[in-house]
Amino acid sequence: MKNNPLPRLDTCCDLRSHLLPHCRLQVGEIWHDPEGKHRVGCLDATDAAVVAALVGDSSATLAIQDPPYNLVAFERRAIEDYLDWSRRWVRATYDILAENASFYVWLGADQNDGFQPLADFMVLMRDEPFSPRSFITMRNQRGYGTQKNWMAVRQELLYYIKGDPHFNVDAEYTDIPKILRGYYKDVNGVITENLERGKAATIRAGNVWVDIQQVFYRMEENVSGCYAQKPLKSVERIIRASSNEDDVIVDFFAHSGSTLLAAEILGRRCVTADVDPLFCEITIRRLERYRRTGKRGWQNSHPFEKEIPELPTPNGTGAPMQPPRDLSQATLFG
């Protein structure tokens, strides 16, 4: 198979040029499921009334949000703006959650920067309605090298709630053995070591994840061109944990389409948008071929390559353009 990936498509204004006319959506719009099960828009996370026309009726469980992180990779914004565009979207999904349930939130810490805006967003989250409940932190395989600094390997997760969800404590183990020994507890009389006790031969997952694969552009998941792609593996451990079968899973951050495809994957619903026609097609175009194919990404590949399967290059030549794809199944907010 040829390696044709797509680049970074939020930065990428020419090849954006080309790929738009490609995309069922645009802002305002919802892509209904024909099978029924999920939906997406193209909206704003902050504007509370369209999120709750996109959600309607559905009393969501859990959300799962990986805003953009307001770091050197990204759009920056004063740290003020920051924090006022992440209160509107927060208590925009506050809104639409069930009365019980789950809210993660991925972000990032810019160690050169006051490590913002992870420290002001949790700041910022003591004065909203959510209960914190646990501080994940998931460990890359690749990072940023340095000499004269610790190599930055982590990413962040944040855990609220709302009310009192329910919590699946044994959904979701990990691959790793016990192995650490010498632990000793009194059970019933008896000591017993800790690899003695309890029924698993692995360990649980905690709130620091050393087992799961980054993202990279040899793995079948790979989606180029999403430039932050959270492993299926991550997503699949939070839905596991905090929701059970047929629930709703909200996502307003869709970009490479992971939480959509979790949730499909593990038997939930998904309610999820993007700001960018582009993610959202990409999220839809995942969802399709994984029910077409059994396939999770575009290892070598990508999602537009049936319509442009040679990337226009910077003076314009590559293969001719094709017409929009349909959009019969798109309709307007309101």
Ligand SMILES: C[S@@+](CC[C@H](N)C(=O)[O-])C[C@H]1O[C@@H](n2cnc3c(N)ncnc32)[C@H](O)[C@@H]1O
The other form holds:
Amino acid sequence: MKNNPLPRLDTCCDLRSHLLPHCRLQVGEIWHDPEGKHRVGCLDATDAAVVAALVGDSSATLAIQDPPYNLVAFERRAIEDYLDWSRRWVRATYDILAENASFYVWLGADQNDGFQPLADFMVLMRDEPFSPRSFITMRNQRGYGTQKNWMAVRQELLYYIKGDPHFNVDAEYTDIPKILRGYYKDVNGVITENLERGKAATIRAGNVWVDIQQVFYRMEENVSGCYAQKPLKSVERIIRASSNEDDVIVDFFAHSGSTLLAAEILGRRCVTADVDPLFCEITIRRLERYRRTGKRGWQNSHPFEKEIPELPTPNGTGAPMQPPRDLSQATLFG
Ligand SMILES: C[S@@+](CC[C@H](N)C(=O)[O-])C[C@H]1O[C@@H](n2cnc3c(N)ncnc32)[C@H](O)[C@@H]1O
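Next block, the form predicted in complex with this ligand, ref. the form predicted alone:
Time for the whole complex; same chain goes first.
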């Protein structure tokens, strides 16, 4: 068994210059899936013209966007600049979506800084043509900042719509068994309680998700080198509820390619992008590896194993490098 984790690839300059020549895409280029299902573009999500060119005449019914959160872990800007930037990618997304479509956005709230950018983004969205539908919270298992505060374990997900898209109400049941009796109701003159009336033995997913494991290095779906990977289960939940087979889904902040892979697994088509050629390459390799082996990530290995079979050990000690902490969470909750 190997334990060969990559450090965070967006900031590790030496490694970046070593790996960039192995990336198939440069900024402005598009990878076309040889099986004809998906597309990956290396582009800036705020550039409406290149986004439109990438999507072409595909009619996308679902967008799942996970932009950098304007927190210490990412490039941090003044909130006004962050909002201008957000407005640009929100509009670029709106323009390419079908008349009836769903729009999901993952975003963080910095509790040490006025809960930006989540609060500001929600206000910004009031002036955009999307309508708000739900405010979902996903519970992480590990938290931060617990000494003088509540342990911070939440991940926020906003759900908006354009027009009147379908919502597959029965698509998503959790693994959580129904145990609470009660909620009596008269059905055709017979008093029944909810366990008798229910169609399933488990509860439906509401807008608080407590049953999804945060990705960490021991999981099969882990993609070493990525610092902000969303669990496939969360993406699959969104896709099942808000799309049908063969629908086109977009995600312009691909990173580890979770949306692309979930789309492949669930028989949807995905048009995805990232501004960083390294993450575009990882996204493509993750799909190729899944098709070749059925594996969803690189547990105990990493996407560039061919190019760098052994990573240098810290200070030449021979000790393996520590797996990177989930920095998006660490700094999100400070
Ligand atoms: C929070 S991560 C997305 C995580 C992803 N949902 C996953 O599960 O792996 C944000 C990604 O957005 C990319 N990014 C940042 N600015 C961008 C831009 N202007 N256009 C496109 N991608 C951008 C970053 O390179 C990073 O990979």
